[in-house]
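We begin with a single chain expressed as structure tokens, specifically the form predicted alone.
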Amino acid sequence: MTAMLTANNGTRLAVLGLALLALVTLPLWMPGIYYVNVGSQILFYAVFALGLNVLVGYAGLVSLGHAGLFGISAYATGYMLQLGAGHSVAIVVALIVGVASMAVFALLSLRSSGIGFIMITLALGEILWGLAYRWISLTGGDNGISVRGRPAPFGYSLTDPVHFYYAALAVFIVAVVMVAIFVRSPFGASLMGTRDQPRRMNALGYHVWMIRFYACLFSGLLTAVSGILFVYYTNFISPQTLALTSSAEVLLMVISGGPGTLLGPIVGAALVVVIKTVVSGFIERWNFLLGAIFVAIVILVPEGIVPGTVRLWQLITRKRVSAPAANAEAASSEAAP
């Protein structure tokens, strides 16, 4: 068993170790810029995913609201820099408004929980989308907010692809370790425990509610910091960002992935990417094969692809270690007299 374990772990350690290095040499070996661009595209999607799975995974709470979280930040970051900001200011400001907007969230969204919570934040991230669409005079409507240039942070302008890409990743590395940290703290725990049972924490002294206010807290910072991404790399926000769907998208990303889990979200942001930007260039039908995919995904692993390849790896490996002994146990018998 030991044996074992100690298997598992160097097998892991080595997986994670050949996806960051193939992550810092992407656009070394990618063919051309639009597929390091699509890089780009899969870590701001990766953060935000992670900050969904803050409250889906590990607070049991589904929210179809944080598109409206995404799109404030993108345009708080946006309106400033019309408003002759300079970026860091604008950074700030975004993620200050970001934050502040999902503590409105929290504060009105977890007076339930279940099917009210999911019902709260859908009513919310509509709210925020009829205002986007409807506020000319601050959002612009269908025209939407344009962007103009990016930040240079220590002389590397980020107009280029590559530097943006490696800004992005940057920042990706810090939000995993953030949550990774979040996750293995006490406070993680408590979440988890009030996922779980509820009712056991309150009972043991836990604030149940308290704590998942700050886990919604925790998870509007990354969104925002997702939505600045976003704005970025984009260069223009429209309401169309804080629609239904891309909340759903989001979701779909971490649920396919695997919910609770550190890696589910990015494996899931990298699959919706690529098949919303990739695949769609060859097949006009995309949204069915994502459709197709995400059915077989609930049928097959409804746990996540990650927790899915996880659980067949162990099996493997398990018959791999128990083939032998099974061997060695009957050849003992029989040499038995």
Given for the second form:
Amino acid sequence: MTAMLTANNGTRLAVLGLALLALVTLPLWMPGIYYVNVGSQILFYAVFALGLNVLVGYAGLVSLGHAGLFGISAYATGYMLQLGAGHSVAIVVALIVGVASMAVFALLSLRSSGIGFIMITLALGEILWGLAYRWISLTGGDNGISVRGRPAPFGYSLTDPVHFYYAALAVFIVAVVMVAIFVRSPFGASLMGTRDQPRRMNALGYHVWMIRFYACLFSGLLTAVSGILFVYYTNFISPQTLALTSSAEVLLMVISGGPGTLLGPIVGAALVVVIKTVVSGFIERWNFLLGAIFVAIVILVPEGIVPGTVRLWQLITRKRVSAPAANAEAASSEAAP
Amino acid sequence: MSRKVTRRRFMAATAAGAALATFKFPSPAIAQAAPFKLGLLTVKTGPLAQGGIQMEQGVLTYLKEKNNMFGGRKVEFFSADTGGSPAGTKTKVQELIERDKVDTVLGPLAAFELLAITDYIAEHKTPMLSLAGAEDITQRRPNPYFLRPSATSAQAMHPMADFAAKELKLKRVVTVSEDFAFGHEQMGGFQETFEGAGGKVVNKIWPPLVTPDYTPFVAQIADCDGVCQGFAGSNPLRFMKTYAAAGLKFPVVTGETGGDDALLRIMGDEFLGMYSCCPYTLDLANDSNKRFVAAMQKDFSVDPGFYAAGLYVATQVVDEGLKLAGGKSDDHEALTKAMRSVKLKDTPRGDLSFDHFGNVVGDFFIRRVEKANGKYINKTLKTYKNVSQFWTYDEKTFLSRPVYSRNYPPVKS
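The block above covers the form predicted alone; next, return the form predicted together with its partner chain.
Starting with the chain above, the whole complex follows.
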């Protein structure tokens, strides 16, 4: 039985290793630059979804204002560059602005949870959208801000799409590792505690509000990072990026992939980006297809693609092993999900 | 709609044809010229889809008329749906340029889409012909690879304001338009010319793009003898209905989107007597327009409007430019130059040429909505010939002023 468990772990490691290898070598086997660019988009949207997942999945707080935070860091980058600042200054300022706005968001919205939290973040996101739209002297209004050029860290110019892909991949891997450490840390455990039993956590002496506040800041940091990657990728930022539909889209990425799992948001981001960019070129009614897929997810794997697939896989493989082994495995997987 | 050539069907047919050709003629002695690749960025989903679908129909109509051949070169057509968002437009233009390797891009539809990709287009040196308004792309932020064969946002409003002041003898006008760049630029152009001709804009009202009910905005229209509206999409219909329901009778003037011919079939009596200025008019009696209107009615059972005509003319300019460039499309700089030097007489919008920024110099038509044989028509009353984006202003003076915006020119109290 232990051999079986290690075999499972081995499979898991092998799959992760293969996925990593595929990501690293992606520019070599993709048929063209266009697909490398799609890869870059998946990576920074995955970072965005990972950031939102910290709140949605681990803290149980659903935010509908994250596109506002995503956009405000993108705007900060664009505005700093427009003022003539260097790339590193622009990026640092954008990170600070992104996290600081998240802090303000959290101060206002953490007064409640559940539906109240959703409504407050929704309103705050819309306020940011309105500011981007109306504060024309700062944001250029509807015309947006154009960003010229991409940074060149250590002389490695990111203007080349393949270089940009690798930069996005590096950021992505750092983000995944950060989230993985975060989830396994005692702090991560206490955050999940506030999600499942906030009152009991309070009674145990945990400061629920403060734990949620720090989780918000971490989520804001990842969101800001992805916003900066986004603005350097598109070289353009306009109010549409901050609109409610963008917030809903990233929330769909998290929910379809599997909230509260490490890989779920990544798979969800890949699904949405591929359908939106690649499949839409072949199917005119791609919105319909996306909707149908979400309905299928809700019916077949309501917990999300990643945990759902794992469950289905276990269902299939369990038939082949003897009953006691299966029971033991079920017990162990319950103990350490 | 079975006649509609979708991208997939088109690609499949092209592929099948190519496969058949290679099968039948294993090694042609004379190398055929490579196909000319034409890309289109349009919007087929969301609130802008109505215009976007007409855009594609305009291109398909021209390609069908020419049997998919531009001066001896076969045309491969790629159409991409941007979804009406700047980020989507960026992705789709990358698809067209980097994956499909198109020689020329047509579209996009909206100004914010155009602004999101103008730098990218210049960087990749691909000629682009769009009908998006965004004034500055042919003014203060020119793009050497850009052509606009339709009109800038304000180009139709200058003659409209001239007509309103001199022929309709309006003195005090309230403007109402959507609160986005295209609306701001349209109303700015109207105000500049109207006040130059002795009139006065007394109030500018800006409802948001998505407004469920125009009543509170219509209620602000007062102390005037005329109204200028700049709505786009299906908003003109809802605005005019609310306007008439409020019992207001001031004459209404508008631009190419507010009085689009494509709206005629869904108009009501509230539109009767509305004046519009447009770079295309359905009733222009020349050969090219008759051919175009007949083909659109036959293939798509619709009357073409500004969007379909705009893209038909754009495709015509590409065809003509390719001829001037000797059929060569490898040198994109030369190809853009050739397109900009195009001078056409027989187009659905009449004479057309380009200024040195790549913006059209052409005819603008003042029309009034009337009823004939139970159908609503836009009856052309006056044609302003050879209107440039600078109207009658000196180019230098015009460019030294800020771009038309929500606050420029300001309302003088």
